[in-house]
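Next up: just one chain, as structure tokens, the form predicted on its own.
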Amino acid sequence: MTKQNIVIIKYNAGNIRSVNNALLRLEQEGEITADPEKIIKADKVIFPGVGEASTTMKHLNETGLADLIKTLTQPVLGICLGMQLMGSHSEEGDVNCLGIFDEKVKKFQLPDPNSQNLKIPQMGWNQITDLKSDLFDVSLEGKYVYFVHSYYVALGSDTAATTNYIHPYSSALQRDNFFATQFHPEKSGPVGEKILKNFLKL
């Protein structure tokens, strides 16, 4: 694959780096950054990140992140909390998101009664199904991928790919040029792999 110009969105938000080792297993590189000019000028854009919604919300309007972020031309791939904040609204600190997907973002609730014994947050390995973006290919319905996660997008016109875990929800989504996973790939082992492939050749 030839070397592509890819950024990474700096920002107050952990897990950066595991992205960038899994570009790097793929013979590609990710620059971590919070400039504009080198986010506007990446043929991928990354937006990665573990947190809380609200206060990381309040950091990217404060920067203009936000703003730069929704105005982005090439293929976007939100990861996690990357993919949360994307959506309209965050029940997490009650925020108004990024508002690139029409869904809404709410909190797992267990079930009662509790048969299964599930937890909250969903850790571990879960299901991908009903796929429809160029993220994926046939080849990778069904597949097992890495979930560490409280909150859950709903389902919704934008969905790309559906969990269920207590019950269906969006574990990806896709409009036009911006990519989500609820998953992370880069912890997802030869399946994650395929799928950041898949967003390198968009």
The other form holds:
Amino acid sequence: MTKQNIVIIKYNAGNIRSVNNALLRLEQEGEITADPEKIIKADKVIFPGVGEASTTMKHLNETGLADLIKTLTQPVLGICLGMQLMGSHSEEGDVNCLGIFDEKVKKFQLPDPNSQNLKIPQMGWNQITDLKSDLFDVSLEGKYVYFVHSYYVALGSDTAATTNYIHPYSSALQRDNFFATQFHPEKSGPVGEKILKNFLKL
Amino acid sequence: MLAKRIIPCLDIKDGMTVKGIKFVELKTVGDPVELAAAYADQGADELVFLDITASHEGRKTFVDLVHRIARHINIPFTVGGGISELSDAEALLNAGADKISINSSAVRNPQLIDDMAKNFGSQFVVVAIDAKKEETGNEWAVTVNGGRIFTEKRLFSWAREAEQRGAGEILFTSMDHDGVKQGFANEALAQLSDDLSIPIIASGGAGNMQHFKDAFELGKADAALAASVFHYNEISVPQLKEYLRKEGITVR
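Switch from the form predicted on its own to the form predicted together with its partner chain and give that structure.
The next block holds the full complex; its first chain is the one shown before.
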């Protein structure tokens, strides 16, 4: 694959380096920046993140990144908190999000009785099914990817992958040029690498 | 369904794996990155690197090593050993660690758990607890310094406190079972799993494949960690996963 101009949006959230490490393993490299000019010009934009929704949204609104991200026209990939922030609203801090997707973000509630000893956060490897996006291909149906999250995106018209934890939810979303995964492709072994490659091919 | 996790643990001294590991054919004897990559290829779900170096120079070597691990390994990994301040954790986060584990330092200063969770998120903070069963009753004494020093803390109440302070996972090692290869401390594990709503990692006692099955079924553990059975190739990760799958346990 030829070298692409990939931007990883820099904001007040952790886990940004791991995404770039994954790109380096694919012989690509992302530039970690918050510069609007560079973000607009990029071939691909990655919006990663681990953090708290309401403080992060406040930061994105104050810096103008919120408005910028919504208007991007190249392929954009939100990861984990990045995906949740692209939804319409999050229960984490009761905050309105970017609204790129219509789906809402809710907190997992343990079933009662909790006969299977389920835990919050969901931490570990779970399967992606009902795949419906160019991010995926048939070889990825039912494969395991790595998740760490306490909040989830409900199923909806933008759902591009479904995972079952406590109940089925959206483990990936897509609308037009906006793609998002709740799981961490950068930490999901060869399966995650395939998904990142598919994104880079868009 | 969420899979049960299998976690090989690597002890690191001065940036190298400790001597005697005869797992697979490695080009560089003692290179943790090569060993970790081999485990990742075999289907290990996560890795833990424990720094057992005491010296200041060794610490710096370890941070450099974490950089290399993060660059080359495509599964999550936890690092532990000698983390006693926020700045230690921050250096490891910046080097690319997905999680840190704290043990003695959290016992001595429980506020450290709150501070780390607040600064880096609960998902980053694994609280490791080494405990020994008391001779009478159902209580376990929390120990520090590799089981050498007994503390006033008790396993179940300390684990609950760690959860309340913001721990994302508990890594429980039974000092009675560690190294004995007679299975994990399943009763205590099950009680932890029932008491807490965060994931529990079982550690100490793996000797055969059934021990892992028991840790998941009887001990209700979310993950199981082992070192020597993997390093000395007594059990391989693919063989273990195949066995667990046949026994009806969800694995990746």
